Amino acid sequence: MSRQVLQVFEQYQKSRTQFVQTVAELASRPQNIETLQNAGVMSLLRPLLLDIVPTIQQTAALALGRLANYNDDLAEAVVRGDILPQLVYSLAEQNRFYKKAAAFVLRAVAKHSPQLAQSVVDCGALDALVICLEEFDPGVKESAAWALGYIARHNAELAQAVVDAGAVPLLVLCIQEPELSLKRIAASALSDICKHSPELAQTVVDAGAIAHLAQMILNPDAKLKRQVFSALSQIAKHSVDLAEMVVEAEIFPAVLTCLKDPDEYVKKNVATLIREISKHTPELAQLIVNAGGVAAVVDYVGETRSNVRLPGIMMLGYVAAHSENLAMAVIVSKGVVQLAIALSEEPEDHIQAAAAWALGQIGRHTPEHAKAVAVANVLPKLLQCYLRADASEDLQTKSKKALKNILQKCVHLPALEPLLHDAPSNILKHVVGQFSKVLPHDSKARRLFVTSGGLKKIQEIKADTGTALAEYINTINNCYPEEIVKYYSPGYSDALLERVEQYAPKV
């Protein structure tokens, strides 16, 4: 009899494991999903976390893990079946395998949305998690650290009750772990959390991450140093202070490097935490510019494409907004001709809005700057940009403040002329007022403009009385004889037939 007892809990038990290992297996797949949920798999794996066997609560976590990790439908579902209480206090209780299987429930349910995130840190996950992070083993490790990231990136608060758990400092010796794995999830993590807000970003400092994270930045494994540069980036976007610190941890000029890495997203991060420091200050961005960061950034625009590009784009801008002398670095690094084919090229007006914001900024400090824009042939760009139909509100706005803080500069007057004939009154007022301000001053400049019909174009315009264009015209006219206005004014040609015509002959 007792034989037969045994045989019925030895079958049972076959049954309960085969039954979570083909769910677990089933699970991975998302075509499964839908069936597994309308068979009401959630309350069968519920009671399974509490089996007496280890491996089928272990497979039970797992298969509830890739369930809700699926979507937040799914998640929501494991959040009320009350699921969350039973796994929390297994964390402390059971061996390392439960413990990454539990750990990973608990994120796939954070990940989907803050009130998900916030659940799991209303069932008292966050302490649970944080005494994972002190665990011998690093896979355990690993997924609380993952776990605590997925909580802290939503937003400011859940971010703060992580730091509040005690997780920076814990988080901080795992990036001194020997595994890589562990490295890129805990810099993951702080990432996470210091992107918030300046104070979230300094307990991070002061857990002492900054001199962890620099020691990493040439590692070979390029999924850590994704990790790395995007926390530092994450570190240094807030203040001027932090910037500073990020700086004094002498990254440069050993970060440049990595603009030219093969990993897109090493790249990136890279360009971002450049453009993260420069903007900050004209002291910051010089320091950059001496380290050569500007022409290697130069060659980063001319080598990537979209969203990898915009970075640089926009570091760019930010160093030639300034000063005087920091844009003529950014010109004479041909910052300029990067920027102006980045303008033309990219589809997206995004990136469009930043090339131009960016030239924009190059170009409105002096009347050098401005031909330096002028002679990339900028400006029917940035016109075209601005007039095109179907660009974004964006884009529009960047393109017509971009060609108004060049045009106020620029006296270079070959590549004005274009926009004489293109350019709607708006613009063309700043254009017609910069011929108005070159022309009495400069006779071959007075003789091309005839020759090159810009003469009778300025005739053309009708502008009303008393307005800064009518005004910008009077002075150009008055640079010539009244003859040769006369000569040039719509209708004039009409009227000497007419003379003609009414000429008697003295015979």
Given for the second form:
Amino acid sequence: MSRQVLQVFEQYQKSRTQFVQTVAELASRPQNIETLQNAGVMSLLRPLLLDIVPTIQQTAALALGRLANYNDDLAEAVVRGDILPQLVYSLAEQNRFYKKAAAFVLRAVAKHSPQLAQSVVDCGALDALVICLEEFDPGVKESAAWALGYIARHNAELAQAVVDAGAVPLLVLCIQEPELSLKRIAASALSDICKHSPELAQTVVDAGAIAHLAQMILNPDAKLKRQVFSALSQIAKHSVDLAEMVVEAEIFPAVLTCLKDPDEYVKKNVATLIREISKHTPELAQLIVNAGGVAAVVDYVGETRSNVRLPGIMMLGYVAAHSENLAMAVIVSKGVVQLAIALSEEPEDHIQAAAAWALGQIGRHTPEHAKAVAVANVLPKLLQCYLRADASEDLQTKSKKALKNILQKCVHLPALEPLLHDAPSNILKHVVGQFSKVLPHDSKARRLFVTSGGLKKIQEIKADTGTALAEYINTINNCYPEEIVKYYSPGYSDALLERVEQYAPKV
Amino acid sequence: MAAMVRLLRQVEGIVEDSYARKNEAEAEREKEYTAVVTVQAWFRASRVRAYMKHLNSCATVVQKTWRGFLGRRFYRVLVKNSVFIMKLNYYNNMATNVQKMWRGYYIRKYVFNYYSRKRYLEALQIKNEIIRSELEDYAEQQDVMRKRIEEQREKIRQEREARKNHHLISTHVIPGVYNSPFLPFPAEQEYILRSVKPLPHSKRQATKSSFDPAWASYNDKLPKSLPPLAEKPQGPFRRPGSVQQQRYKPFQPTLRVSTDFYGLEKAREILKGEEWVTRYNDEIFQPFTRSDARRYEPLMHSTSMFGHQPYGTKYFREEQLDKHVTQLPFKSLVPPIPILDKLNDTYSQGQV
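Starting from the form predicted alone above, please write out the structure of the form predicted in complex with the partner chain.
Below: every chain and molecule of the assembly, starting with the one above.
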């Protein structure tokens, strides 16, 4: 008799198990999710979270996590279904497999938007997750760290909440664990915490994260390196002090080898790190230059394409912007050539804009710098970027500024001459201005200017009197005998013919 | 009388004589007179001349002395001036030298040093070359290593494949698929097949793991027999007594951990409380030896009718911030000297 009774229960339990397992299976395929949602899977899974059988609980949590992972509507549904407090409660109670699954749900919910992450925080998940970080099992730690990272990723308040829950020291401990995936995720979480504000980054630094992160830069695992470099750059980007602390971990010149990594993201993150450090002060930039960082970055800019190249280009610009000495260092490291290549071969506007900006920073210091930039045949390209009809506004302003900066220092006339022919008036002003500064003092240049047709071009420019352009033209004309100026003025042949007509021959 | 007579006889002569004499005198008088005048004039003239000469010589002496005096005075001024000018020129030269040296030094040290810049840039180029070649080497090395790992993996995979498909090997009688009799020599795969052993027959795996802690269901059967014991651990162990002692040794916190941080304050509180409880009389006992029975008079600064003021413990000076001219603290108006600020602080950009 009792056997029959028990059989009913057994059957019920088997069907429940089968149901959750099937739902979890189905939820792992995106095409099924809409059907599942329409079938009301949420309301069915919710009671199963409270099932007496641990397996069913875990599988239900797994299914929920997969659903919530899919889009923010489903995550919203999880929040609205009051499932989170239940999960958080059991996060502290249950075994490690359940913890993993619960942390997965929390992560899946928190990943979509700040509001959802806030609702996860509001139900007290942080403390439970932080306790999970103290667990012995690396898998639990990993999923807890992952969830914390996704929560902290959205904004400074959430990151602050994570920090206030005391997660940082435990995450730093997690970095030191032997498991690669745990290290990776903890580094990523630290990176997400650091990125919002100097204070948060300082908290992470105070927990001693830099030394451990710095130890891992030569790790062979590419994905770990990505996260490590991302974390270091997020720390270094905020202030000079933090950047100096990162530098003091003696990451140079070891990080430069990672610029040769086969993994694109590692390369990009390393370049970002170098950029974030070099942008702060001339001293830090000098340190990088002295470690041979500029040569490495120049090579890197030459080897990579599109977005990966962008941080390298910006790093060169930042270094050159600090002082003329550093700009000269960029020039002797053959940075200008690579930037010119990047400027001409990159199809995207924002990368061209960055290259134009960097070139402007290099050329703006002294005539020597401007010459180095000008002989790389950059000026026509910059002009082309400025004049192109489909160029973005940013690219136009950047290239104009760069042109102006370089032209105001450039006294290398052969490079300026092509600009006389196709520059618009607001650029032409600077070009003619440079000629008017050089020609009065250089007889050879005066001669060359006439033979190359520059003077003729100057006479053809129509400048309103009283403008700076007219003044420059006047200065140039004053360097030459009147006949030559007249000879090259447009309409002079007509004037001569007129004189022939009016001439009365003496018979 | 004779004399008289003689005289008388001579009278005429005498008269004539005297006349003659008188006439002669008369005749010579003019001449003598001019002669005398001439003599007198000469004498007087020579006397005056001598006097004039004397006077002239005196004037000359006076003049020469005076002129000497003036000349010496002028000379002294002249010498002073020329020495002054000479010194001035000398000092100017020296100052120029000093300024030249200092400017050169200062510019080279703090502003711009062409040669050090040149050296630096050359060194930088060398360093860049070194870094480039090192990175090149490193990348190459990494490539080689990666390739080697890949090859190894490929080899293991091939071997496993070959072991799995070992039945395709040719026998003495029947040639295998990789050993076509129409070809001069067998395919490569044939050699690989020959070089490996066939996979052993896989043992029939249990359909369900007997104990799975991950997804254990509660209707799992209990294992019939306990798993076999591990081999008996060997080795010289510590005596059980000492292990026991170590296991249950009392907790020995450090002094810092074991003592309360606020222990002193708490002890004072307790003492005070005990003293208050055991006190018989709340009136403060005044010793008999105290002659003046004056009460304690608190300072005017530190008391008010509303209670104690922290004057002297928290602040020492009356502060009326609203009466200040400005909220910011005063700053001296003397501008800093920029060069002095820069000394030993920044270095020439060229220097490494």
